[in-house]
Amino acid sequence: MSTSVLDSSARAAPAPHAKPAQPAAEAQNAQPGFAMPAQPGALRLWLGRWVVPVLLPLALLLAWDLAVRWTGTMLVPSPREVALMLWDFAFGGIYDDAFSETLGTHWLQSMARVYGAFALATAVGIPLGLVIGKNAAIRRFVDPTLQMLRPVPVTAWLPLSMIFFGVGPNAAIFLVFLGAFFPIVINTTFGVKSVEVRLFEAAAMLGCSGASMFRQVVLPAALPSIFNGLRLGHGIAWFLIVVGEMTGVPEGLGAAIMDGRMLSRTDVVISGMVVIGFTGFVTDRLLVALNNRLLKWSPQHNV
């Protein structure tokens, strides 16, 4: 071996007492401007999760109370008067009128109509959206009709629904079904159409085909859009139950709001609105929990 080769090997070998090189990440963190952000503490996480979301509702309540006091209006009740009405609506003992202790009856009737119609819209809308999204021939046949009917306001169907189903709860259920159906089917169709082709190719290479391809590839990939449609349809369902129950329905939150409007009882009207808003919020959280559980493999789609 020549002397020049030995010299070059000696220069390349590390010195026996030399410190090991720092990992690249540590070296990068040591440079100014590359420090990792500090993790939030437990108190900050708790405040962000439980305290921050209630700040805006509390501010709105305060603004409402101040506005009533400042204007001295007798047409709009204060938050305290609405709270008293809610208590009487649920348990009685304050006003002892026709609305006392009737909240449970009205609430159960509205819940049954909303979730009966929502379940029907889900049962029809999701399978139809899956088929429309996957099959181009069916999409060309059905989609133009759906897009033509979708912009028609659901309230425009009100006279026809009363002719088809008569004055009563069935007309309200039909309106809620229509309102929830279109967001569900449109979002499901969009979710299936958005599935990347390479997913189908990869699944086919692994031997997946037919119903197995639909169950293991199409449905999981479309789930985020399906849940978006369900949440939109759920909100519209509660919006339309008030309209539907104003058409000669004797019991229901919409009927109670209508009765309160005719009797100039704005405290009853606002109490019904509060109950609808709170019920819609709680049930939406249940949908979100189901979304997060089924999509835990995709953290970017967790709400």
Second form
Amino acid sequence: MSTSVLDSSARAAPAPHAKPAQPAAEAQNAQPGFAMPAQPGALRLWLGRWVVPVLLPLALLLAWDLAVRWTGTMLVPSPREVALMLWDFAFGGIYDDAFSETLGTHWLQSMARVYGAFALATAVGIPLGLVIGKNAAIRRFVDPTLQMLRPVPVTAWLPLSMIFFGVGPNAAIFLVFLGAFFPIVINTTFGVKSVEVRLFEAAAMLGCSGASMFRQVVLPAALPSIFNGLRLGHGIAWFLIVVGEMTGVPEGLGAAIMDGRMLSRTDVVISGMVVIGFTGFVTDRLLVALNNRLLKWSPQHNV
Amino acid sequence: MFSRRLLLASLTASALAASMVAPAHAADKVIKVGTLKLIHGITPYFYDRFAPAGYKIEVVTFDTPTDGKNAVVTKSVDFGTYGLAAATLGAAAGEPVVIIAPQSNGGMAIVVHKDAGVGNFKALKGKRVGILPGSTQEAVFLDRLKAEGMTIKDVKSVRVSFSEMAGALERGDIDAYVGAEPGPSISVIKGVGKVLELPYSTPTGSVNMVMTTHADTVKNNAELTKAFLEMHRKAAEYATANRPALIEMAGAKLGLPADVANLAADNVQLTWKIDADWVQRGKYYGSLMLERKQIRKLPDYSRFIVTGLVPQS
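Mind pulling up the form predicted together with its partner chain next to the form predicted on its own we just looked at?
Shown next: the complete complex, the earlier chain at its head.
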């Protein structure tokens, strides 16, 4: 059975409300002055989709460039200098220094660490969150400890993680795991706890029980919350990689940023930030796409 | 009520006392001095004893040498001390940072784990060596490698901050490190490591930390800079001549046990004199950084190193 109980109920739910809504809308349209807004033209749609989102970044770039020019600061490079650095970082041929042509290596290392740790946090966090949310006895057993550990800043774990895993990438992976784990587990727990009791009753009436109840009711109903947790955890994973790669890690975007900081190479620091921001944005869009695909039965949870 | 009256009376008295005392403090101008939490950066903690009349000293600590340099360039502090490397990086990029005096020489050591089987410099080949990029120690180590016919590729370099080097060696994460005091003394006192060498045989010698300020301070406030340097001289001479005071200050400000501070102090020369030899070594150091592409051009040394303001006595 591929369709879940929740799927069918959720699809069926809006139907009774849809019909009475239509005549009301028509009645409104019939009154003078209450006409439906005209559909936007293709050009306007295109502008809204592709041009509007880049206006703010362009304005910020311009403001950055002007601020550097006006203040004459040597501490912050201009956007042009950062663009040159990014090119040299990726393909070399401009500065021919320790950072030239190394972006690929740094990027791959950081990607492997971030997504390895994120996958691990997902693999542990979602099942644990589902169990904590569903089982009150386990919740009472685990939740207080979890809530006690959660406020501890992940950066405070840095010295301890270096003792556990030694100086190097494993400490970074542990930090990223820890950072991503808490939002995932807590959002999953919240998602499970928020499932309406009536859904369980309806599913039980249809003969659903045990593991099938979990798979077909609990999991789909908790999915919006799980995805919130995944998106939060994903963002935290990226910003913790810089902390994690501060010590003993020779390659990685965080390591390059730290080296840039030590060597007063702010162009390297900003280039690393740009790459992290762009990669984080693209992978967040992938998460959103997955969210929209898995939750297509629930339009209000499409992002 | 008695307690309420007492509270009101205390508050009034405190307010009156504060209003009478405040003008005396307000007359004191504050000089902000930045330093690193290292024993060879300890001189600023002695400044208060020798502060010019009408001035108070506020010491600010940095995490890294580059943070220190940035604090000076952004005028977050009036004067700042850190390694020559960070100062050269800034000046080479055209930042308005100037060296007004040396702060300390020495304070470096190449330390190896006692079980690493490293008896001489060449035996570092293939070993994991903790190095802090952008530090004076890194540049000196690269020069030592060159002198031995080796390159950085002959060792496995691991980025570790100075404060974490002794711990990383103890845990066995690295086989050796090019450290700054008190790390080496901690490793030796704990029996974890031994000093392979004090890397002062290169043309850079033992040159390490410098006292810097913003170019505007020298230009617009030469008298203050002179008074500051006079205080710097007195503080450096006092701390050098009074080992117990130095040990006590290292304990109070850096949290160092007396035995570690005492051993570390043997490897540090607090200084203030800027002479032709020192300037020559500083310039050589800049040429090394250029050769290694750490900087894109040499600083303008006629502006970068200001020699005329240091006390002559």
